[in-house]
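A single chain, nothing else alongside it, follows as structure tokens in the form predicted alone.
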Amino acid sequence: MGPIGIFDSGIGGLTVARAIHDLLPDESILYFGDTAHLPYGEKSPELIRRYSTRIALHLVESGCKAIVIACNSASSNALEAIKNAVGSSIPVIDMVSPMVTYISSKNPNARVGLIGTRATISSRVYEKGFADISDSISLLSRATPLLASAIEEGFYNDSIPQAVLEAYLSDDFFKEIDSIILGCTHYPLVSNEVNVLLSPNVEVIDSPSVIALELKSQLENQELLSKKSQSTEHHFQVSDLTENFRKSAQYFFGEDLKLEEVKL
């Protein structure tokens, strides 16, 4: 069987990849970073479903038998166009809907806090999920657009993403919640001082590992799981190949990467 797909606009789906590689180990990956494009969160919705259905065409077209987008702003955009483009055949698992129906099940009273892009948090599609399932369900959002670029430059282990964050959560707005959503696949990798600037009782949700489990229920659904006995590759491909990609890829697997600029 072919590699689970996997794509976002640069290193934070890189937190997706690996929760699935840790899930689905006997899985081979084939990840698409659109560095020549990022940020996503900052690009109009018609730009962004451009980008999207293309490399989820070239995915499909490289022997993908699921795709996985690994982008709050290309799940909140261009899902539908995704799904139009690669046909009902390839399982296509978005950021969104496995959040809001995770949190509906475990709390359906929840009151939710959400950060994310501005292209995430204009699209207000965590709303509509929340509204289509529970009326009991109260959601806080807001946009934090610098912090995915201060991440994606490497400084998510120094003072930088530290400043924004404080920026952004150190007020009373989120005071009210118990759980928020890291509603970029960037921010997981500042989770941990996110989880310091909120209140103890707020759960910070682990989303990567929330789609890591959707993805394996959709694979077991249509009886497309690889055997044990098959061999993995994971193959990285980027539309421009920078230091900071590199360095982030060898950061959660290891140094014997296959890694190559591809031009879409």
Given for the second form:
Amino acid sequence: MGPIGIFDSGIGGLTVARAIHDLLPDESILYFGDTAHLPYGEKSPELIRRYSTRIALHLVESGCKAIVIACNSASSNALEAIKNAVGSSIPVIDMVSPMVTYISSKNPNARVGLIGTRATISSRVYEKGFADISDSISLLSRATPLLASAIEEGFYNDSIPQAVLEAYLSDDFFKEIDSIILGCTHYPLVSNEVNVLLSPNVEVIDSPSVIALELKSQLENQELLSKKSQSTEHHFQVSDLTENFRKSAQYFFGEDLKLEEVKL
Ligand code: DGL
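Got the form predicted alone; any chance of the form predicted together with D-glutamic acid (DGL) too?
Time for the whole complex; same chain goes first.
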């Protein structure tokens, strides 16, 4: 059976790839980071759809048995287009619906905060997702566009994301929330900084592990899980390979990666 295809605009999706690798160590991974076209968060929905469907088709043509859209901006703007492009026999897992289901089943009266890119926040996909499930969940969302770029540039574990987060989070906007979705796959790298700025009662939800569980359950349902005896192989492709990306990718995934440049 083929690998799990995972993609993002850049390195952010590696936080999801890592969680998938930890939960499903017998699965091979083919990761694609569209570094030639990042940031997706500042692109129009049409352009995000064009880039994302091209990558999804590339992953299917490369033999992937399932696709994980490890990017909130692409999940929010291109899910239907990707599903239409790859057909119904390939499971497609997005970042949004598993989170909506997870939060509403945990707390039907949740007061949720959401931070993400402009493309994600202005799509209002999380609002629609919660509204479809329950009237009693409230959602406050705010775009934090500088954050992914700072992280992509290699600024984490230092004062830069802290200052950026302070600019976005230190007013009273999120005063009433009980949990927050880090609605961009770059953000798990600064979850401690988010934690510090919000009240200690606010739960910062770890989306990569929720997405990994959703993938596992879909693979189980469709009898697509790999057997233990199968050997695994991971491949990491980017549309523009730079030295900076190489360094960050290693940090994000937590292991030495072999990167290959693939122009689509
Ligand atoms: N990682 C992408 C996401 O989850 C955002 C980064 C970008 O703007 O390209 O939305």
